[in-house]
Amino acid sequence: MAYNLGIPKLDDLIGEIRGGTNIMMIGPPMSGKEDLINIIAYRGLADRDAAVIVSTREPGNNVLEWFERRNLNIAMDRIGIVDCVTRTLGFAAPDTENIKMASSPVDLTGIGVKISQFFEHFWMEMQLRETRLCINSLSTILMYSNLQTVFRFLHVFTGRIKAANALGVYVIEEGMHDAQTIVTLKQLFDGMIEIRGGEDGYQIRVVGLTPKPTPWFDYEINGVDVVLRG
């Protein structure tokens, strides 16, 4: 099994991405990664695979809305959401066909079995066999939970995503951490997604998934598009 960024020119330098593969993805706040998180589930679905994305930072239904407000000629019953907002804001939200609640981001083992619940439905019921997992995002985890039990968690979701030839990707933010936490996080990932700020917006670069780093180039968000320039 093979996956894809869906950002062509990335794309094109890095080849073909194995089943099995965890990438950190890494950047200053308001860089563009809810986009790209979300733009990397959608290229899935787009290609027929299943997403599960693992939301902390908005309820939920947001995250259903961004598919849905741009058309995307998408099934939605291929699109899982574990929503670790909603609850935590007071509402008693039932689970739906596409959003699983956890009680919130402290709760790494409900989220780790509503995860699982969202596999086992793509693998077993719809024998979807490529999936993928967007984690949006491990800072406001690590916000809640101390490094020990983070890294314990993704150690076995990162061992699951390889066991099922899936694609992880796992967004942190820049400056919200000390150096020693992303360190030890990155024993876990096989490569990241880098941003930085740029002279004209942000730049993004590949590294781990080549023998050498991608050159950085500058990108815009258009719809589902990302448009890199350099």
Given for the second form:
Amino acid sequence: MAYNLGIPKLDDLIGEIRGGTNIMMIGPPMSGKEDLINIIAYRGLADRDAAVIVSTREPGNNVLEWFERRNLNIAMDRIGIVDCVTRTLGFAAPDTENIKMASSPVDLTGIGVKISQFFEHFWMEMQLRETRLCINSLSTILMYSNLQTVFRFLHVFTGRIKAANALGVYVIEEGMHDAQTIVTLKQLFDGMIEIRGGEDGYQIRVVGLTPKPTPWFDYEINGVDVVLRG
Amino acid sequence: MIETGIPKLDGYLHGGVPEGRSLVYYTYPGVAGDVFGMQTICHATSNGRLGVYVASSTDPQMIRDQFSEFGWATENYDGRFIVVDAFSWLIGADSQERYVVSDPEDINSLTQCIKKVMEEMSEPGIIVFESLSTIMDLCGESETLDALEEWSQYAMLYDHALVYNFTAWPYSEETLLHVKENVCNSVISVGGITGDVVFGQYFGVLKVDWADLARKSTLFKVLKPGGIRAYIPKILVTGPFDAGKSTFVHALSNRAVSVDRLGTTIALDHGHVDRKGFAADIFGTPGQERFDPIVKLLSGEAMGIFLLLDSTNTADFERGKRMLEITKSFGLPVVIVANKQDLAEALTPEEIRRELDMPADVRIMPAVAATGEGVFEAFETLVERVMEVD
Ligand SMILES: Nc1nc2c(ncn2[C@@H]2O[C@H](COP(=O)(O)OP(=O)(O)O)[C@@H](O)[C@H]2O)c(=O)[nH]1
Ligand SMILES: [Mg+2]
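What's the form predicted in complex with its partner chain like, now that we've got the form predicted on its own?
What follows is the entire complex, opening with the chain shown before.
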């Protein structure tokens, strides 16, 4: 089991990511992390993997629409979204094929149950062996629960990612947390996708998956294509 | 006694949770243990008990909606379903509830509110905590453990039963041990059969101090609507060609949207039964001899077997017995269904027993699969036997 990010130059540099890898994606607000993590999920779907996306920032429907709007040639029955938003907005939305509702970003028990149910469904019923878990974002979860609580939650689920030979990608907003928080969480991850502001626009690199960090690249997002320069 | 309403569990607990006692659903992360507490309070309130639900991670109105997704209409429990809102504050929302915890991150504030509810309840009732782990996360492990003792004493004073949903995140060893051993009068572990992913869920009693400990595990699944069902992932329906296997499978099966399903093997007939708190997936095998290797394959992991016989077709009885041998390699529970009892030439179950030379403890039950007569009796009999086996 091996994975690609779907970001051409970076994929060449880091080679295939082995199953069971957990990656933190960290960068400033508005740097396109949302698109990037969806693109990583999309890469999996295009490779006939499954993707489970935990959405804490916008309703599950919006995430689904992100994929639908782009007219991608992917099987939608391989996307599972854990929606932590809709019910906090007071909507009594029932679960659908693609979207399972958690009560709130506080409801780590519920989020964990829904993630597990999607993993089970993809593994047992659809016989898919490669699944990506994308959590967007840990920062929201950290707004409602303390670091220790989130650490315990991640400890369990990064472990499950390892056991299932899946790929986990977890978004963190840069600047929202103290250094201690980042250092603590880093222990759980095998590597990082780092984003920073450049001279014009943003730059990206991967750390920890290769002996040395990759160089920084300027990048631009066009649809589901991430174009790297430099 | 306050029944939990969880199939099999009330039997294990000799009727349920006594007034003034406590129970914790000790759940492994990723397993749907939260539904246990939900089902317990809804069962109690719909049976006329007073129920209090302490919401820690869900908006109270959403809680009512969640319950109704399972088919539990809290609005029909007129006033007997009370929510303690320990959530709204966390997301800065206003609360419509009578009981609101002013600061859910402060255990004293929670204790104050819970004591107040206990005092004001007009009769002994049941208090269910949506998530003890969330309380622990917000208020601290040792603070929460201390408070639990206080709540227990208070509950004893007023004869209320306490029920907690607890997700066993990797807290400190001491905390987990404490929850498992000391905090409650009874501990129900709710776990998952894990491999590469969690597939299959079970519960069992770890501790109970008012009854003998039944060391049994019961597989379950969660249906929406419906709730928790004791679950048998695989019951095999075998028998000679034309005995009525397909008819039988269809007569038993009903529709239910399943929330969590165990993976299925390809079979010729497949049905899902949901009846009286029990759910099962049933699989029909082909009857012809040339398919025997397939039958053998299908019988892997089966937990019980129906042998269907056409009660008029004595010529095939030997074949039926042979099929039982193929499938029943490990002494699985069996119910023989004497089908087509509507036909004049049908032998009675006792006549069939003699023909087959079956010992008296093998159940042979009459049925007319074509009309559904007797099929559920056969199902219940087999389920009972399957559930008795550890
Ligand atoms: N009279 C009668 N016929 C039945 C009954 N159950 C099944 N049959 C008929 O028996 C035949 C074989 O049934 P089927 O379920 O296909 O048998 P299978 O080969 O074991 O799957 C069909 O024509 C059914 O309609 C029953 O209880 N009474
Ligand atoms: Mg048939």
